[in-house]
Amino acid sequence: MTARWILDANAFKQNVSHVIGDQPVMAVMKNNAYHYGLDFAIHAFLEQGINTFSTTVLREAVRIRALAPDAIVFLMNPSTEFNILHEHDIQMTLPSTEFYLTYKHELAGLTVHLEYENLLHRSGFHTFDEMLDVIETNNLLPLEDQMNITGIWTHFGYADEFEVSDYDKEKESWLKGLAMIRHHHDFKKIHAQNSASFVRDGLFPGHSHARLGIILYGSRPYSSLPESITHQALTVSANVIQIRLLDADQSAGYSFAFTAVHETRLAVVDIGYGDGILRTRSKHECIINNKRYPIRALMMSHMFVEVDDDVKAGDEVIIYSNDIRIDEMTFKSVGANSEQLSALNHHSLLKEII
């Protein structure tokens, strides 16, 4: 018996068309793709329709590129590898005034995104402002020395949170600059939104794509939400392996990993923090036979799960799916959707696409 990762193929690209419907997206494709693999994300992205991508490491770009010939790739981390950049047609962020003075020869011929900052603080430019003068400063070049400024973008760092009003303040931030800036230049790709804005505002009007990320990949950005805005096509499960019976007070695992305040019939399975499975997800349930029972401890290479009389060695043992979601568990703060997804270890699971 060996612990599973089973991604329903049918499913995943039924909730991609579900989620877009008929708007344009640029699907994030960071970290292999949310874990879920660059191989079959693009190919199901491009039957859906999606031919625009993003990702923020370039080798990554270089394969999605190699996968999709004809689609925009665009790399949300700036790179000096600007051959790179140049021989796969790969669009690339300009994040600041003082990253363009210092490689301004070599960006030459390059199609870049400014960015802006706002609240998140994490990349960009300070102010539009900043990115008028390097338009202006870019336009004053011999065209074969100007780069092609095609885009501009920036991140909302806070449209999953309600209580407080930074969303409000970041979105009015974005929306104010860039009807200044649109003024000034002509930008083919606008994109400023993540899953958690798209699905609170839709897309803003005058944008070229709305930029998702962890709802294609059958997450909730934030809890209110419906279960039925996204469906999980992810499946990670294991075996219960023995039934143990312990007498109360009696321990099973290293270091007392669990002690029996009861007489309890305890289900060892194989699964565990070595296998990806977050040490706080051993607080919450998983399911067998349908129904939920209780994990009481994880150790690298097995679980322990009180159950009844119903459960058995052999038993399936489904630690995510469509019925015990990701996104649950994150609202019961085991992780982050991405830190869960991202945690699953592919080389001792069995992976399985169907």
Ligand SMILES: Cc1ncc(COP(=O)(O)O)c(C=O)c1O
Given for the second form:
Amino acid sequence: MTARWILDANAFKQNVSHVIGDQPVMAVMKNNAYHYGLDFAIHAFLEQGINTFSTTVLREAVRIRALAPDAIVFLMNPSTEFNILHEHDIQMTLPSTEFYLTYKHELAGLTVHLEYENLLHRSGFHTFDEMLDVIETNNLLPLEDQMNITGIWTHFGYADEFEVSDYDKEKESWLKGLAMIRHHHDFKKIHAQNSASFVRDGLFPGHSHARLGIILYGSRPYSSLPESITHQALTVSANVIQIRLLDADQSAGYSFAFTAVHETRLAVVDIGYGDGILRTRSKHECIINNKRYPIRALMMSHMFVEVDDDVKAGDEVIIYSNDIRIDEMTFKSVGANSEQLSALNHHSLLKEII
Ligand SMILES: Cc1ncc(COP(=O)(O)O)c(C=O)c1O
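Alright, leaving the form predicted alone aside, put up the form predicted in complex with the ligand.
Below: every chain and molecule of the assembly, starting with the one above.
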């Protein structure tokens, strides 16, 4: 018996279709498609009509190009591997005036999207005026020396925050600056919205794409949304390998990990943090035979679950599924959706796409 990572391909694709409706979407493929696997995810997205992809790593962008020869591939981090960008027709962020001035010659002929820093302060031009200066400088160059400024974008840092007004501020600053700069340059690609912003506001007027990640992969970006907004097609399951009986006051696991207050049936389950289950996940429940039971301890390759007489060796234990979702645990402070997805160990879990 082995613990499993099982992806229902049809459910995944149906969810993509449900999430995007008829809206134009750039799918975020970073970190191996949120760890769902680039090959699988690219094919699923293409099948659902998405043909614009972004990632942060050039190596991934090159793989996306191989999987989707006709797609637009956008690199969200700057790269100085200009030959590779050219060779694989990869569009790239232009993150600052400094980057432009340093690599002006190498950027000739490349397609870039200007990045606005906004409140996230991770990357991007500080102001729209700085971007305008670069556009004007580029326009003065002979055509063959110019870069092709096709896009403009930003990334919101507060779209899933409701207690503070920072999302409204970053949104206003972006939309105001965008309205100004569009008088001076015709951008074909305009994209700003992550899952939270897209769900809150719908696609902003004049934007070519919403740039979506987590909602395409089956998790809600914030807790006040109903589960029906997205479907988790991934199931992580394991097996009861034994039932142990503990008397009151007996402990089990390393360093008294669990101490029984009364006579207790403990199911020993063949999954642990070595398989990528976050340690904080052990504060919550799992599902056995359609019923929730509390996890009592999590070790590297095992966990203990307190069970009743209905549970026996060989029963399947569901750690995550659409009935006990990663986003539910995220909202119970287990860790971010993408953190749990990324941690899952595809070398130790049996990986199946059904
Ligand atoms: C630049 C950028 N755009 C879009 C996204 C997608 O965000 P989400 O997964 O919340 O939809 C991310 C993810 O972190 C990102 O870094």
